[in-house]
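In structure tokens, one chain follows: the form predicted alone.
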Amino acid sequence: MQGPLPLVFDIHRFALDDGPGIRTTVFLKGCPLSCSWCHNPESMSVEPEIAFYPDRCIRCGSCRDICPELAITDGPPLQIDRLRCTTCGRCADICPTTALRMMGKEYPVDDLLEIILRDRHFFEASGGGVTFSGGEPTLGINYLSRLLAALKAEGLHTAIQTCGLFDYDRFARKILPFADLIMFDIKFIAAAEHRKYTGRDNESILKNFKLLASDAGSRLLPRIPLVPGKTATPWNLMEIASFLADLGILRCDLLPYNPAGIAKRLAAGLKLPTDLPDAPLGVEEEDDLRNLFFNALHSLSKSRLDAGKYSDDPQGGLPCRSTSIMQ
């Protein structure tokens, strides 16, 4: 008997930043990590949540009147008693301005496929496809596998974005055969730093990456979020460059920090971390770190190649400074 389906909290059509071409990105709820800088904090919990956006509220009182738990008080500003709220969603259903939004909805596989396939023409014309993100999409690995297999049967390009914390044997059976691109986040090499900022050890994550470097080949794309004062330090980037060079991985995507998570945390009634950066790196500082990283990756890769460390040519040739996954 099939259990409950994973919850989808957003379907982003015509996305341009989640893989090659024009894409539909499906965001699934639930993540085993709790990164302090997460720009999708509404994805951390597997449970549905109610978000409130005060700037859209017209104080009509409809939500207050319909709430069966009396969890909404009419401010200003409107307040939600999160302890009383049962996330029944009635307030979001009746809100005329979408100031209240239910985050998390079940989509049977066939229903979600129908929505995705509406944009087949754009995928085919642009070399795009479908990306599954989160949260961590592999938490619902059976559901994800069915979706990926169905999309491949339709001839579409498929991609996933992952934090890398999953059971590798299941991933190899259920995901790897159907994923054309695996965007794999690497945040830290140092275990203590990873534990400090994400709440979990990274031993399994790094092990999974090494296995995928062998099994997925050029389908594997590491990504580094450039979080000011955390991941975006010379020491951390040099460690990651060395880790990738050892594996012959020469492509990497460096992602600017996105402070949108601050507003999303407030909307979901979540506590803000005290050390959360409120802006990305400055242009010059980011350029300096990118240059440092790619120069290190180039130098380390060449030294390993000269020393005969690689049995085959490194993946993707020598690295370039561009971080585009279209390279």
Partner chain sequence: MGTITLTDIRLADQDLNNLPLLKSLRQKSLSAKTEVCIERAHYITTFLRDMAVRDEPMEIRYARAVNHFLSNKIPLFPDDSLLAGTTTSKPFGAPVYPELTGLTIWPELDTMSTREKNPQFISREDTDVLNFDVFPYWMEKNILEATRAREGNPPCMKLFERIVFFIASKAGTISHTVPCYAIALESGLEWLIAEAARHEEELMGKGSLSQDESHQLDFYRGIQIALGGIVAYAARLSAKALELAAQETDPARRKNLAAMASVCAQVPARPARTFREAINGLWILQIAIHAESINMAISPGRLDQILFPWYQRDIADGVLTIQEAMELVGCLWLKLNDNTNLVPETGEELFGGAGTVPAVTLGGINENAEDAVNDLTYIMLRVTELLKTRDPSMNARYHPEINSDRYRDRVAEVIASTKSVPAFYNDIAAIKTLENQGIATKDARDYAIIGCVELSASGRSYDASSSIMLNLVSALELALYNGTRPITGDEQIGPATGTAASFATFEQFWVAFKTQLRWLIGEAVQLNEMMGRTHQGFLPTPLLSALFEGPMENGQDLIFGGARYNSSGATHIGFADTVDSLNAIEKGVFIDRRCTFPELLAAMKRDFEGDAALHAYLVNRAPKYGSEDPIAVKNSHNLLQFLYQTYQGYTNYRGGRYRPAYWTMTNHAGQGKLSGALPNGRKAYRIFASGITPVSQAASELAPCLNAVGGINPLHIPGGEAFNLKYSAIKDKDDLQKFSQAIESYFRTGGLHIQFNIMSYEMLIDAKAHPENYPELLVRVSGYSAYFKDLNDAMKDEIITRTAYDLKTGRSVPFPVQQTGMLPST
The other form holds:
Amino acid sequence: MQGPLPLVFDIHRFALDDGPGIRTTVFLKGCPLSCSWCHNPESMSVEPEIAFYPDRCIRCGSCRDICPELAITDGPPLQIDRLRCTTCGRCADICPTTALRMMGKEYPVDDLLEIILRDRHFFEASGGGVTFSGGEPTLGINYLSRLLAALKAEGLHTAIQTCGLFDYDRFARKILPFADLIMFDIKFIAAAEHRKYTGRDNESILKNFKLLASDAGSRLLPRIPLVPGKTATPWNLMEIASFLADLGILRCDLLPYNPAGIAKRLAAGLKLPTDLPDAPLGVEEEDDLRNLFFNALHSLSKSRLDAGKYSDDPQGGLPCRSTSIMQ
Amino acid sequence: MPDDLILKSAMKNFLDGLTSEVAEDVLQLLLSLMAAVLEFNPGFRKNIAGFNGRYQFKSKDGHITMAALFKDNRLEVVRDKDIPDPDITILFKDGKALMGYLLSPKPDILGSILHQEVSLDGNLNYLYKFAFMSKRLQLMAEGAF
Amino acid sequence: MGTITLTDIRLADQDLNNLPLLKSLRQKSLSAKTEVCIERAHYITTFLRDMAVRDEPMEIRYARAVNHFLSNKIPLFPDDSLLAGTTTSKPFGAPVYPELTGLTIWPELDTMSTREKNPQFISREDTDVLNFDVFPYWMEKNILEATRAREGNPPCMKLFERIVFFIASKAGTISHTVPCYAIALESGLEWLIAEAARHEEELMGKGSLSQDESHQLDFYRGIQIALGGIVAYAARLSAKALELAAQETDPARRKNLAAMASVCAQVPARPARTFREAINGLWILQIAIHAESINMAISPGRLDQILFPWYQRDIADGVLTIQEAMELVGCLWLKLNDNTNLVPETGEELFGGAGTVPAVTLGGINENAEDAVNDLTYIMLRVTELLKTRDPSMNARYHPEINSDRYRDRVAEVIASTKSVPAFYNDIAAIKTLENQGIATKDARDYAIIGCVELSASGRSYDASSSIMLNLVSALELALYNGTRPITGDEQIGPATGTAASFATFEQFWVAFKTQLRWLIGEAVQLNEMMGRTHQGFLPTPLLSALFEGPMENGQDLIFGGARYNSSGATHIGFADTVDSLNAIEKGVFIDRRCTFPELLAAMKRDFEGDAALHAYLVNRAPKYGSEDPIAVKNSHNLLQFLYQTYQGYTNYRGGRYRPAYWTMTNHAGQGKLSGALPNGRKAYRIFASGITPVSQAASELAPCLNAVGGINPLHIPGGEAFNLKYSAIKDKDDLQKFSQAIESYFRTGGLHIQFNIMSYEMLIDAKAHPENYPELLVRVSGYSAYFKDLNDAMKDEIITRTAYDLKTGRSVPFPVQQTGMLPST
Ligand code: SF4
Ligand code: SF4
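Switching conditions: you have the form predicted alone, so give me the form predicted together with its partner chain.
So here's everything in the complex, that chain up top.
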């Protein structure tokens, strides 16, 4: 593969929420969408970034002294002039407390594999494996493909988490053969809303989903982030239920909203959208929406089955831990 | 009883000495009290029945050198002299450190090891015996016995 | 072996409500106050002083003393237990061993009854007996002073007396062993006595005897005399039970007393016929060993294997129900709690809160490499789960390829429910490690745990596993300061290995450190050898030897090397702090060049006052043991390997090798209090990390931590290790499953041992502030269990600050901000 490698911004080992068993989740930088609620905002850009955690800073001044661009001014709190900063990373290197951290590091395929394989025993003992997340892991599709292929060759369970925006043909050739689980985010069915909150159309996303529904079979797992006031509306969920029912898909993960994105945006010096909810849904509200969604999904798919609209076996059977599968 | 009076006043001196600032004198006070009580109190004297013990006490700065010789059912206190063949030599930073080590209600033994307040050379059992007797004396002086 | 007939291995329908006897005995046991028991000290001393025939050989004289004590030992029935016999003359007693450590409490006789921390009650009369009668006899004769006199107060002894370098106390090591009870239970002591008599006659028949042979003769006579004492004690128990039964009006009690009378009339003199006889016989043997050896870690071993034949037979014959078996096992567990160590104030600081740590080992594989888990394993697990007592120290063996997941999950569940026990051992690693020590495969497969975590080929290997406790940090300090210690100024203690300024590379410093370590180990070994020889001179162990494989055939006492295998154990304090300090020096001084070596020492001297950036770097950026940083991995492996090779180069006075180990009891807290600031950013006088556990809060990710510790070569730690892992909670089935799988994974990586505390920072902090609300909170210290309230403050802080991992994220839980002052780096 030519050119720079995609950047990894985190490797989460002993991860439990990203597929079956104990997993290592690799987060890759860069995403074609720009969801306002993203809880990994440091993943949006493909470029490296410097994150600053004021809590940890002891104001020793080492970073200011070393910065070649004079981009750092003493606080409190300390300020980084993001326009001057070239993300050379020297401040993060010197910082004694890790208050400054480089987000985004290149890992040659073999290096990353070596790290992942350290936890083979965890995967084997728990039926776990490896998940690639992001960002959008398929952005560096060749890189991802090589990793997945190598991991499959090692006999490990592989999963990816995708926003669904990719070139289907390449995906089908390079990813599909090596991914045991494809966690596919569906945010909105309504095109306008999708564009409004993610900055992109959802036409090809939904198309890709449909294609995968037949090509990936039970390896496809739709997921809906429950963002209060945005995706988590009865109407939107009903629409998604209808969409899934049409495809005969009965399993779906509903992911509670994670407000961690707010702090992360601040750390990375990113703009904070004004309308970000600062808490997930209340327990009751979430339960109500879940019930609504799964009831709709079941009754709709049943009626369509009865109508003989299609004869495929409905999906199911894959282990899935994070949220209730079917009600 | 005059014996009793002598004892009482010796004990009072001792207790006062324990709290006084002149910690250097405390060892002397302790040894005199011990000698007196051994003399007058047969119950306490039983502690040294047939006991031969030679104790050398020294402060690290060299200001205090004392010895306690238990023999023939009595205690002889020797001042400012090194005795031959002590069973144990007790080297201490100052009188206060020594008393803290022997008599504190909650001795900070790790602390005294850390600050090298007291160091020992010889048969530790002799020290244990002496420490028991000192503690007993203190309790007697406080009226607990 | 290994067939499970229980319909529910969890025995969920058995609990303390349908085991009311255990419930009430447990309550009694938990609220018992310690009383000093002088019975043994009195009988042994008076016999040796007044009654012994002087020109009789030492072996015989001592055996007679033991016999004298056992024959006069009070048959006490302090409660409604189903088992007869008590370790001491008190319901909860601390026996005095004047020939070993007993005299250290002399100064405190008048105050120990009322001291604040863990008081131990002694009456005025008993104080007088010890002060006037017992202790004076031993002034020149106890093991320490006898050694001093014999060896002319050698330098190694003075080094030991400074406490900070090493502790080499013979006392505990004699009893740190797993005896072989099975033969005595199957055949009876009368048979063993007859065996000894047969050997004696054989020798007698020879006419003239060599010196060795006449030693053997004395040994065989000693066995008969000592074992005779046990038989006499059992007879007294039987008679007393009969007498009490006759007076008893309550029919249930009468029945129990009568049953005990008949049990004690049979065992241990004759073969055990029932499960009850086997358990009570075993208990009497365990008591009897205390007549000879101190109550430190005498470990009954694989009870689910030893007792299984009787259990199986009784169940098949329909004379025993599962509930009855649980009651008997529960009574044994509580009996094993019936005594404690006599602990002076300093001991409280160094060893506080420990029980006597009799270790029981469950599960694993048998000699033929078959699954050894049986119904009794699960019964014992359930009893452990229900009683949650400090002792016995519970250990579960697990062979990842042979034992079932179901068994592993069940052990995990018991840990989750007790929050701390049992400790878990990997059979593959343990067996390989023992084989590497020259233990035959069959014997290695039958290993059991001694005391805290030490591996032993049960009943065949005499391992004296607590011979040396060496403080690694003290060697590091000597290397940093050219053989001196900051606190003692210029005094040259260790070899002069160069000043900090003189080291141009990390390698040079590493060589200096090894030189100090080698020297210190040499001193410690020398002292242990001296004490061993003193021990041989006056404290033979014919009784224990008779309950072992080897001595009877060899005609040689255990302490002369009569066991089939021999070793001495040396454990190490401050491992993680030492490795992290090496890492910090290598990376900070020689790679990153954040400061020079002398600057680092100067900062340490100031306790990092005014060195915030350097200190933060050392704490946050220097490589940590418990991560996969290659520097940390290299230094930890190198240190372990160096210690392994150094110790294995020594042969002890019994012909066995020295085995390094990594468990620390509470010494890491005590020793920490004596040590200045360290290169890893640990501040002066703070606690060290426990056992082989990474420094508190240094390893933030669970998987790398398990990989790093699991990646240690177990062959290098033949004495065993204590890896203490803390999880903040096991909240649900999902957590439990992950918990169990993480253990599996650690074992597959090669980890030897792991033990847990399942407790959050907040709960432990609350328990320190309000001990009255947590009277029964049991924690795993560094090999043994203790009630949290009994620990000293430094040790409490150590347990609180241990990194707690979140099973849901695999990462460490942030330490509460208000309490960061407790951390070793602050
Ligand atoms: S180097 Fe780190 S700790 Fe120091 S001032 Fe900069 S951010 Fe703060
Ligand atoms: S990354 Fe480089 S340019 Fe940016 S603030 Fe840090 S030192 Fe300055």
